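Given next, in C-alpha cells, is a single chain: the form predicted on its own.
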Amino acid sequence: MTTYNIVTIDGDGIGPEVCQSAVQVLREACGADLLRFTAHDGGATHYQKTGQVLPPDTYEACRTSHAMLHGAAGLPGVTYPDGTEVGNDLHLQLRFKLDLFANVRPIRLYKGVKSPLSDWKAGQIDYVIVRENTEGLYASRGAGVVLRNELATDSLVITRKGVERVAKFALDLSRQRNGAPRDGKKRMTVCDKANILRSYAFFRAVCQEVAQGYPDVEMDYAYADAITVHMLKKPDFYDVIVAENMFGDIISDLGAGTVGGLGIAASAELGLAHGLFQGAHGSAPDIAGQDLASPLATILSGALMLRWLGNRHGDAALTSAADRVEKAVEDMLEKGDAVPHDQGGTARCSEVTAAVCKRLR
C-alpha cells in the first residue's frame, strides 16, 4: 500500500484550526497508514516573525510532496511595499513556481444548505468553475508599472500554451462528470469578453479549436457581466465554466454565494504534477482562535485532494474516502448534527470536526 506524503501549512488567522480540522476528518476517512501529514511553515505570520512568507524548506516540502493543504493566508495591514497583501503570496508562490494552471472551484448546493435563491433544492446547482491560474490580468502581480505616483498599470497575458490546456483540463473534466442538472448535457461554458477585448477573443477561438476534439461535449459562451445573471437565474444549466483569471476568480466567489457561501466552498489549484487544496475563504482574523469558524471548505478541500490524488494514482481508496468524507459532510448538514455559524448553527469549529468523524464512523 502506498502511503501518501501531504505538506500541511496552517497559515493565518482561522487557518490553523480549519486546517488541522480537515486532518482529523482525512486521517479518520483514511486511516492512520494511508495519509503521513507534515506541518511546515508559510504566511503572513512567519513574514512577520521571518521576513519570509514561503521559506526554502516549505518549499522544497511542497515540490517533493504528493499533495498539499493549506488552511488560509493573510493579516490586515501585512503588506509589502507595493501595498500588496504578504499572506496571498504564499499560494501565488506555489502556484507560479510549481504551475499550478487550473483552479478548480465546484459549486454544488448540499442537503441541508440553503441557497439565497429561492427555491433552488439540492441537486438543482451542481456545476464546476475551472479558472486560468497562471496568466490573465493576475500575471502582472508584482510586475505592473507605477509612473510618478500619476500613472499605474497592469497587463493581461493569455498565451496559446495557457488556454490550450486549461481548456483540455476543462472538456476532461466535463467528460467525467453527469452533465448539467437541467438536461444531463456535458457542457463547457467559456467566460469572456470577447465582443470587446481581442484578447478574450483570442480565448474563445482557442477554446473553439480545442473543443473540436470533444465533440461530445457541448459548447457555450457568456460574456462575463451576463453570467453573473445567469448564474443566479439559471444555474442548473451549467456544467463546466472556464474562464480567465480575474473574471474566474470573480464569478467563484458568486457561485459559492448561490450555495452557502464561502464558508462552504472548496477550492484546487492543479498542474500537472502537484496540487494545492483549501478552503476559498480567507483567514478571517477577527475570530481566529476562539472555535469559532467553520471546517467545511477546508474539509471539502481535503475530499477534492482525495479525489484528485486517487485518480492520479489509481488509488480506489483514496476515491471510495473522498466520497464518504462528501457524504458525511451532506448528512450531518442535512441532518442538523452540528450546523456552523455561517450556516445559521450555533455549531463549534471543533464540534463540527466531531460531528463529521462521527458520520464517518
Second form
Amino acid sequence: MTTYNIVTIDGDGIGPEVCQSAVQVLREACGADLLRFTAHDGGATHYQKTGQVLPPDTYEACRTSHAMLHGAAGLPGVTYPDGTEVGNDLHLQLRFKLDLFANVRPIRLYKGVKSPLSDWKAGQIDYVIVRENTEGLYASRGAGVVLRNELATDSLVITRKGVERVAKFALDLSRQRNGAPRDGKKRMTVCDKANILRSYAFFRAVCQEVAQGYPDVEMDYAYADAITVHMLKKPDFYDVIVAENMFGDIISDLGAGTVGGLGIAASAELGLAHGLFQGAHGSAPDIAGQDLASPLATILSGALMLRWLGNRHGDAALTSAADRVEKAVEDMLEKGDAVPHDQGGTARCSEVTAAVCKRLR
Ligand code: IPM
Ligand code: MN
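With the form predicted on its own done, generate the form predicted in complex with 3-isopropylmalic acid (IPM) in the same format.
All chains and molecules follow, beginning with the one already shown.
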C-alpha cells in the first residue's frame, strides 16, 4: 500500500486550528498508514520571525510531496514595502513556482446549509468555477509600475498555453460531472469581457478552439459583470465556469456566498504534478486561537485532496474516503450535530471536528 506524503502549512490566524482539524478528520477517514503528514513553516508570522514567508525547506518539501494542505496565511499590517501583503506571498509563490494553473472552486449547496438565495435547495446549486491561476492580472504581482507616486499600472497577461490548459481542464471536468442541475447538460461557461478588451476576446477565442474537441460539452458565454447576476438568478444553470485569474477570484467568492459563505468553501489549486488544498477563506486573525473558526472549508478541501490523489494514483481507498468525508460533513450539517457559527450555530472548531470524526467512525 502506498503511503502518501502530505505537507501541511498551518500558516497564520485561524490557519493552525483549521488545518489541524482537517488533519484529524483525514486521519479518521483514512486510518493511520495511508497518509503521512509533515508540518512545515510559512506565512506572515514566520516572516516576522525569520524574514522568510516561504522557507526553502518548506518549498522543497512541497515540491516533492504528494499534496499540500494549507490553513491560511496573511496578517493585516504585515506588508512588503510596496504595500502588498506578505502572507499572501506564501500562497502565490507556491502557485507560480509549482505552476498550479487550475484553481478549482466547487460551488455546491449542502443539505443543512441555508443559501441566502431564496428557495434554492441542496442539489440545485452544484457547479465548479475553474479559475486560471498563474497569469491574467496576477501575472503582474510584484511587477507593476509605480511612477513618481502619481501613476501605477499592472498588466493583464493572457497566453495561448495558459488558456488552452485551463480550458481543457474545465472541459474534462465537465465530462466527469453529471451536467448542470437545471437540465443535466454538460456545459462550460466562459466568463470574460470579450466585448470590450482584446485580451479577453483572445481568452474566449482560445477557449472556443479547445472546445472544438468537446462536441459533447455545450459552450456558454457570460461577461464578468453579467455573470454576477446570473449566479444569483439562475445558479442551477451552471456546470463548469472557466475564467481568467482576477475574474475567477471575484466570482468564486460570490459563488461561495450563495452556498453558505467562505467558511464552507473548499479550494484545490492543481498543476500537472502538484496540488495545494485549502479553505477559500482567509486567516481571520480576529478570531484566531479561540476555537471559534469553522474547519469545514479546510475539511472539505481535504476531501478534494483525497479525491484528486485517488484519481491520480488509481487508489480507490482515497476516493471512497473523500466521499465519506463529504457525506459526514453534509449529514452533520443536515442533522445539526455541530453547526458552526458561520452557519448560524454555536459549535466550536473542536466540536465540529469531533462531530465529523464521530460520523466517520
Ligand atoms: C484566493 C485568495 C488569494 C488570491 C489570496 C489569499 C492570495 O483571495 O485564493 O482566492 O488573491 O487569489
Ligand atoms: Mn480570493
